[in-house]
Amino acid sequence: MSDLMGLIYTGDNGERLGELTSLRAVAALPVLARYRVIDFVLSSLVSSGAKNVGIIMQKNYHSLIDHLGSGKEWDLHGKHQGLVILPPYQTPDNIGVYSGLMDAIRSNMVFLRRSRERYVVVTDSGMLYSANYDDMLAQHIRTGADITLMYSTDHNLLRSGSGHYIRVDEEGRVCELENQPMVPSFENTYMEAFLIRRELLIELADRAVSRAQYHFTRELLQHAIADHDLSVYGWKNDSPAWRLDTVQAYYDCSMALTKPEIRRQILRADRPVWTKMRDEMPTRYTADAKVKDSLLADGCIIEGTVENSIIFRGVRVMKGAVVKNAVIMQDGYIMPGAHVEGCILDKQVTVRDGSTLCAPASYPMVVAKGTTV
């Protein structure tokens, strides 16, 4: 049996993503037709042998919930582990927000201590990567860290005055660490996600809430590394790797997943995504449906035209309807003769005949849920 186990902080309400965070935490934004963010974590974690996960929710994580449900498609509902829904609650010493990612670990304790699994990996939920984090827990033990962090050298997740970004030497060992910086002076991005023994996170994180230090990297980390206080390494991980933080990453994310070789760099054959099952019928094309470098889900009916974009479940595409650049969630219905490009419609929003909904590459659109236009 696996002697690692998952610890998810879905804390970010993700505010510069706008309309599409409005009602669903990030860890719940929809991705590659089927999938949401949460999914490729979770997946992770499941494939490198991990049987026992928490999820720490904070805000609008009513869809989230819905979606994980009892943890049956990552195989994740047994009798004595699996998943585990830690939603924020209200006690003398927690009001219901967490003030950081230490405050949610600490609120959360008694989860940790009823866990058996000697190791735990915690991770962020603003990132969509591909891991395999028993290749992390084997250097973790080689080398004999206190800490391990996973690190990218992928560029699209560099930020100006954003993220966090660390030197690595020769052994792997983490000798600075920068928190949002202007100008990143390392092309190593911290990628939110560490592993560490179980019993020294319930340490670090009790002895950190008392002398109110709520953030883990800002507070503890940095402090660690500075007076070398923990042995800290880094992993590096080679996935492809995109921080949704905002709505033109998102909307480049996604645009970049509709290059087949891409795409499967995330989709492994030896490490499959799994997600929440909807049954729909396969897709249907009709005599005038045009596409092309595109990726749909099943239970969708096209008989437009359809370019470089990514179309959720059930959602329609009429005779004289064009999409290109764009992305269309769940139960969209594009009627004749409209024509969507470099937008991103969130789930059910119709859009009329003959409209024209067009926007730069550079600054895309986003159309709400449910709206009509």
Contents of the next structure:
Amino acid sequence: MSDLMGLIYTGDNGERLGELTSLRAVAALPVLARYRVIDFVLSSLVSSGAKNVGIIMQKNYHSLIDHLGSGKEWDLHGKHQGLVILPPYQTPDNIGVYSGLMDAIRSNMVFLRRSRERYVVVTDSGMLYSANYDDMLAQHIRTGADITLMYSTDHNLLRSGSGHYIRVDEEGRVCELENQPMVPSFENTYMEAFLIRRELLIELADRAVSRAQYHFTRELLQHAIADHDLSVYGWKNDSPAWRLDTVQAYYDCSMALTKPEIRRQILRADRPVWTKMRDEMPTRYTADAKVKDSLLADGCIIEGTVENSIIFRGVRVMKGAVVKNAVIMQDGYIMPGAHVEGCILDKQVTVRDGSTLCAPASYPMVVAKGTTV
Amino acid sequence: MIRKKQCVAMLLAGGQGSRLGVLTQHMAKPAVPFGGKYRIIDFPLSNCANSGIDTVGVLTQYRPLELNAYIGSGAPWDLDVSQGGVYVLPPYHTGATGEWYKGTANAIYQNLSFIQQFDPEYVLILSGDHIYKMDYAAMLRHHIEHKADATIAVRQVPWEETHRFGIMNTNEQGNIIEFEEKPKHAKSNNASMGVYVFTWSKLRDYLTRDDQNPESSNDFGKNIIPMMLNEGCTLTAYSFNDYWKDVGTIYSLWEANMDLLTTPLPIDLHDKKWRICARNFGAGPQFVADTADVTDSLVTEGCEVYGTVKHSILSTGVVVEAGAQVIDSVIMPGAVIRRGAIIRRAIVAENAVIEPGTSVGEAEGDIAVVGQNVIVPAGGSVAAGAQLDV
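For comparison with the form predicted alone, provide the form predicted together with the partner chain.
And the full complex, kicking off with our chain again.
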């Protein structure tokens, strides 16, 4: 019985993901042929025994709500607890539009107060990785930390001018935190996820917001580390990780996941990843199908050539069509003789007979949902 | 307080299915995997859900563990409702008289009080060994419109096969006037599909009387239907001529799987208005490697293909290693085909492991079967028509 609950913040709307997130939160971004980004953090929490998970929503959350439903697919549809959707609403306690994570937490204080678990994992939803929160919690208890930050040494996460980077000493204590440096001084990237005692979080959120500190990392955390107010430790997550903040990052992540040795660290047999079901028929390969190095979901019909690509549910690649180094989201329709290379096709995109859509791998092209090319 | 239901479905899932040989050694027939991601029982259960019938009793008897675990709360079929839902009904002891289900009619008779709880007007009787998509609500409407006591779903079978079926002879109004069980010289080719709608009050009466007859074998086809006909009940035939396949034998199970590889599909499983639902095991997307060659096949979630797959079905989590060949075969969930193994015209059951260099089945001849959890050792072979069990 785990004494852990989860609080997922889906406020970020990923402006640099362009059309991929114009209609949805990053958390709802389709990824890896049959998932959405939030499935990974949600399933990791469930694998670690969390039975109570709140999801704070801010913008573009329609597709997220549609995806999550009652939480049944993650076994989070309990009678007394389970998945709790926390959309913005305006009341004297909740201002609707959050200035930052602390603001969002403070606005949803009722949920935290009503929960019973001793510990809470608070996490953003802009990265893709697998996490073993049991280990994180064990370390948190062992070190007696007030706050444990999840970090990674994966170079994929380093950015110029964004992100948070930490210096961790030999005992695992976090001694310094850099906020959006042009050149990160430390190779440890804070993964925008931390573990804390629930009651301490309530106290901190209340105190921070009353002092107009709305941001957790750059206001509360940075001060707490500098002033040694709180004991902050780092827990290293060895899972491969991707920051899904640009089209290129999303594309690179997708291509990396076609490699079995990388994929197995994210889709682990001991920590299954759950998602909403569509009850599709298995994928059909016809006599002319030529598929290499690709990941495919169910419900597809493949009559053409697919190489080094990610094919979501219900996609049809017709005879003579070629799909290479591409991501084709749900219900894409690639007609005979069409050629698609280096592209990310959002849901329900049709590429008509004989059309060619080619982009270099260093500058992938996004085709918006529902477009006919 | 249980709310009244118009129609309750009773699914007969107790048979051993001995003609499926090693495939039903460890599980009941309705639990046998089909078509990559389904089990046979997904078809009647999905049909019920799609027909708006939300109360289903599943009568189990033979090796029910796997079936019970699979059905669970009924959530995959949206049958986890608070009024009604899916109920697994094993035979139980009643003090002096508890006993196994003696026949199909007896199985329903022993669950009389289960059905009575819902006080239904009609009862739908189904079996768990066919692959088909059928709107039971349309059949129920037919039953009501014809003011029938019983309605039997029939389909036209080839004349040369009539001797294998229960044949219904009807008059011009579509009422059944005669029933012949496996006739040598059939008068019609309308065969019973084993799908019945009964007006519950009538059926209850006949089941009770049938139980009192020690000579009866307590079977719908042999006893209940003939008795109702003799006594002048109104029995109508409901014609169903869409895809319907009995999967009671190794060959027919293999053949029904192969039907899913033909174009156009004889049974449309892409149909969004009539989805066939199955339990989800959280497997990832399928991966087809650069060494793979997959043609004319169905592959589902969790599969990893490095070898050659031709005209075959790979179920959830199957691994086909580089250099292995799978041809004209059905590979059930979790089986592993190691490098260099050749599988032809075979059914490889759940979690079996075919070690390197093995040959299973032959290019022609009967279907070879490797049972659940069997490990076929390196260099071994399984001849056409042979069945290997642990």
